[in-house]
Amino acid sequence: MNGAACSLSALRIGERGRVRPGSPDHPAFQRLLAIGLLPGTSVQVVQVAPLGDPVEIEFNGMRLSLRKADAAAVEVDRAD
């Protein structure tokens, strides 16, 4: 399943994931722009809650805890 795209929500645990362009008008998508989550950043999830909600992820050198409603609204190329 290498390169299919999905939500970042979808990604499990230690998965690893290139952000893909999002729909610019979304609040969700606006903010994570802002904080360098940027088409072409790879990410990793790193932890998910046991009910599902956050969902940790790290990318650049952070670590970032989302609520899964934010992760679904980032798309991404499933990669190795």
Second form
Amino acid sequence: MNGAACSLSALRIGERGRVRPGSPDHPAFQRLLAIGLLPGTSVQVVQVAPLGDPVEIEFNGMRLSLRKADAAAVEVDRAD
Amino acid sequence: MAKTPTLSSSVLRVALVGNPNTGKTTLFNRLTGARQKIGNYPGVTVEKKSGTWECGGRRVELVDLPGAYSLAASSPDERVSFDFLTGHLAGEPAPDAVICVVDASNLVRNLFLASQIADLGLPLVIALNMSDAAEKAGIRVDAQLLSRHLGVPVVRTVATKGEGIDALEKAVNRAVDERACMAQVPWPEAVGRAVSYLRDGLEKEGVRPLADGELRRVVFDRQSAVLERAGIPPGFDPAPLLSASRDILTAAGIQPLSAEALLRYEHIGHLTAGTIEFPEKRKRSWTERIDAVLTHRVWGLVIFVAMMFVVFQSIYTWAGPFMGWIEEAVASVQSLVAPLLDNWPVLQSLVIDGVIGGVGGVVVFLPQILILFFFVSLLEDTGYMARGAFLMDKMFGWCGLNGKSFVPMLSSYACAIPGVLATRTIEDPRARLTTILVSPLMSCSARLPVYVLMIGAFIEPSYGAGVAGFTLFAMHFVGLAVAVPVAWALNKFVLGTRPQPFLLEMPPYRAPRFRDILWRMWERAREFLVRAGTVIVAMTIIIWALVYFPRPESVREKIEASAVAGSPAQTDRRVDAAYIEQSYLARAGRLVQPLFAPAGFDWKITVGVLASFPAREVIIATLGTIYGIGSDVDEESGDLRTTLASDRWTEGPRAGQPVFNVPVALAIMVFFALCLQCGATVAVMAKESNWGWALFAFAYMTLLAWAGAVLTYQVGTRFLAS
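For comparison with the form predicted alone, provide the form predicted together with the partner chain.
In what comes next, the whole complex appears, and the chain from above leads the way.
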């Protein structure tokens, strides 16, 4: 079941989402695509750093730390 | 790319590429052993590692390119890789073949880079590395089938255990002989049109012809360095041409900036179909369990602080005895050699103080470097470094540093040299440079003697032990407090480039291999000795000359003639003091003293400050010599303290007043806290960035130190009547 669209940076620890086509204007856009964060990929927020930033996400068996500013480049459909 | 097949007798050039954390460097070490060369690519500060590899009867020059996820040339590392692979790096012909190291557990994502290399028409071999870990996790890759789909050899390897090396040798030979290139993405017809349009447009403007693979990079990458390098004729703005060629894609329903990733991953999906077997039910991995603790908001921080405490203690305390032994060994060599040269006093001083002293001054840093790199390798090889960076990134990120700046900056509290060397772990070049530029502001252990002397002689007698302790503590924070705004200002006004997205893979935890750790320690130590050591010795000799010369005989005669009473030792000390007063350095000290007058420094302090530029710890010995109580004093010396306290201005507006008081002592400490008085650090910074940046750091820190000292003295004399 698909929930509302939101930014990846808005997901809380443990929440999952499915990546939506993002905005090409964001500086992190191409890099995130290159490492495989493509539309349709299922992504989970695994951990948030003690000071609230960056966040650790998991997708396709890869764990990645990224800043909220870069995570904002990714739109997701929140999954339940 | 038409090319004659390489003869088996000549040296082949093979490039090693791969994503970070694929075990690429371990494989490189396996293949080349100790036959490695480390240097920089000309004109850029990207490290070039190459080595010779006896590959199935052929001699191969293997080049280890920086780890990267993509060839989009958005960072200097990636740009060097791309230029190297396309043969556009000065003095570096394109390689004969490429080995792409992939993590067998993350095959699809890793093949993205391989697919980009396929576009360049280079023979390719896939090393399916860390296959053991993948198999343990239940991931099986059918290498034979994959090889058939890709059209290039695929070899199962476990670099840490040396498995698959023979097969890799055969595969490289086969790929070179058969020019086996990986299947290219069947680009949609619109991509072809966009590329032709761009090619025709560029040709018309007289831009050097580019290969299709390069032109595709220009069309796909937001900001490609390819055009820049091809040489754009003056007055030609390629932007309209580029956006027109991208419009061709848009018109065909293809978003230009996401086109490459979507099309490549789609193609990789087809190529890998049926070749990977995933476990039916994924187990909760060890990494996940460990991470739940190590990146935890509370426990993660507690463990991080504890680990960093151990690292800091190790370089601050454990290295001490080793450094003591080295100093003793150097001293005994000096006393062994000295008598041999008694008849040639100039040569004696040059060899003893200049050469042996200089070499000793290099070697003495080895214990700290070895110990720090033991820990840095351990942190990196286990995968913890990425977790530490994750925990710390917020604290450092806002001023242009990043989470990985933490280890270099902490290490710099012991010594900036291992600290600056440790910046190698920072991938983002801008954050790396910023970290290099601010690390020397951390209060290193060589500053401690100055603090102890000044606090012991002037703060403690006036204000007591409590304030003395607090002052010592505060001095260690001055540098850090200044470093943060400096880093911010450097990023804002000097570096001025766009911040790179900070994407950091958190690799699975792995057991470190002792052999790899020892190798890294040796590699760094050797590099320090060879690359920085030579510069440091040369600088030591120059400074030696400035302190030694001109040394007219008349100085000694005058003192001996006027010898009031006193032992020969006292006379010798007075002669030494007189010689240093006469030296070129002291003359310079007198000349620039007016500059330091607003900080309350007299000429003797100024000479001490100047003499300390090559190595700040010499200040104590220099003051001892200048004040005629011998150079073998230390910071706890009662003699030196009393002599300093009783020194008075002999001329000028403050004649008769003490030279040293609380504001002067504070000003001296602030000066030493902020100034880059360490030739060895400058040399290492130059090697890790370039001489321009090293001199820039030297200039800004000297200026900052001067301003800090003046401010401290001026504010101090207003508020601390003494």
